[in-house]
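As structure tokens, one chain now follows by itself in the form predicted alone.
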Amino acid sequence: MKNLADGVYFTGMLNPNMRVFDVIMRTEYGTSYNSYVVRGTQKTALIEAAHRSFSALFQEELAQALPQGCAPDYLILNHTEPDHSGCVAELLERFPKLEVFATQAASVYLKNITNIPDLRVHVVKDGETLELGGKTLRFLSAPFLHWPDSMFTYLEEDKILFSCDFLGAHYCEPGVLDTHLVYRKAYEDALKNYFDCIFGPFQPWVRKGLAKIAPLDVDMLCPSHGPVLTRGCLLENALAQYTLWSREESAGAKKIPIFYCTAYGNTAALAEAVRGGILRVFPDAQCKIYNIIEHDLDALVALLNGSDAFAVGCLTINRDAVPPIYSLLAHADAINMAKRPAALFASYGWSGEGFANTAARLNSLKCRVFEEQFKVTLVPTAADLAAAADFGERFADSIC
């Protein structure tokens, strides 16, 4: 437990061991389950939980956070995913008083996750207020960022904002206070790669999120994950850097990226032919061509999923395409992804499979994947290399 302000006590989970979150997710300096009690002269709110793992060590440090034999009266909840909820079932258990204040879509994915179908929760509305007696909490309705469910909880008298995911961090270092950060480095990487694993595919959601918060006089943003930000230390930069990652750019020179894997080489030609065929008609359109297993999987996925349109060579090898077109489609941002003009060209020796497995892929993320498949048998011919272009300048021009 630690105290923030008057009344005001951190009692998160800090787990500096975890490195992959959510399965995909890498979290290198760890992360933390935070959590914060609010004490006014009359009621008591608990806002936000922990993941079930630490339910036990969660309790524990709860209890010092409230008077000797009391229980919270509110458990505030402005996101429900497991990580934030997954001890609610324990909590009820043992608080059985306690009234749950949450979203309309946060009261029905609560059910599922405490498997009680008749559980009792209040649905907020948006500016609602909560009195606590010399404490007022307001209620801010901040959905997809990053679930449906989310919303901010706002302390009036002491200008603290709960977060939730927004302007969080997967890092964990025990000062928990931004002014007690030692590896500050590590802290705005964490924020970046945080940023574009959590709300990259949310980029409106998160302009309105700012939106919302810039009335509010915010001296401390309480996140839950990630340390503490206050006023004249790392809030400001947080602010910044969010509006900085969301901004929506301007129409400009057309982003066609080309993606690739060649055994040979023939299928590095047809992306070459492919590419000049492209800039007949987007003369300066940023169109160049990546060999996937020789760059950085992050940096192609950021290309991907900043195109304005893209190709795949996708050669097959033992009937399928390979694992590393996989990989970078795998993380292809399948919120954004719908309608995305795609194309599929590639050279191959016995059958062809990988463009068939590549096109179910690219139909499942919604793309709209150009009709024309472009196949060569092996080496390309001139007249291939050719043809290659044409389809190339086709496919530009089904771009709209």
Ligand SMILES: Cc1cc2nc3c(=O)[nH]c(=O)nc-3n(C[C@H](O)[C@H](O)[C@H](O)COP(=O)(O)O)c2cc1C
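Can you swap the form predicted alone for the form predicted together with the ligand?
Shown below: the chain alone.
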């Protein structure tokens, strides 16, 4: 337990040994599951809870921040992902009168997380306030940061914003406050990694979240992971970074990368021809060709996800597409792939499943797969290459 301001306490749990979060994220600096207690003269609120595995420790920590023998009156959940809500069922067993405040979406998720179907949740409206006695909590709608359920809570008198995952980092140092941070560079690495993995697919919502914070007077920002950020130390920097990382790119040259795999060069030759056709329509396009196995997968994933359109060429081996194609497409940002124009081409020998299976993945991503697909048996002839170029041109025309 740590006192952050008069009547405001940090009751977070440190998890320095975590190395993977939510399957998709490496967390070399561990994490913390931050929670906070706000004590007014009349009522006490707990903001966020903790991961289920920390339930017992969390309750001990919480007891230290509460007036002797008292229960918290309110539990504010800005977001219900189980890293913050996993121990709520146990918390409610211990404090049956605890009143939960959350958004409409959160109220539904929380029932399915606690498996308490008749769980009562006070569903908050944007701008609604809760009086604790000399401490006023204001709830601010901030959806899709990064689930539909998310919101912010602002403590007006102390100018403290509880932002849950927003501006958080999977990072763990015992000092809690940014002013006590020892390894600043490591923290900055964690902040960026967190942004990329958690908020990368939600950039329009990040911009809305930043706009929501902009008019507030914030002296301290309390996220649900990593250090508490204060004005004059790291708060301004974190806000500036989020602004930079989420900014809309100005419409410049079209980005149309071409990815392929090849064993004998046939699909590679088709890739060159398709590129030539695309460049006829968009001479300035960023339209490079990438043999997937020769490049760093993360770099290719960034090109794929940042593209305006893309093309994929996949040979067939043993009645299937090849693993590097699946790996690349497995990392596609499915949230933002819908309607992305995609063209498919390939050389095959006799059955051509590489083609069909790649198309299936593109369709499941809801890409706008160019209706014509370009297949050649074995070695493309000069006529095939000319046709591939025309195919590339028609594809480019279709995305104008």
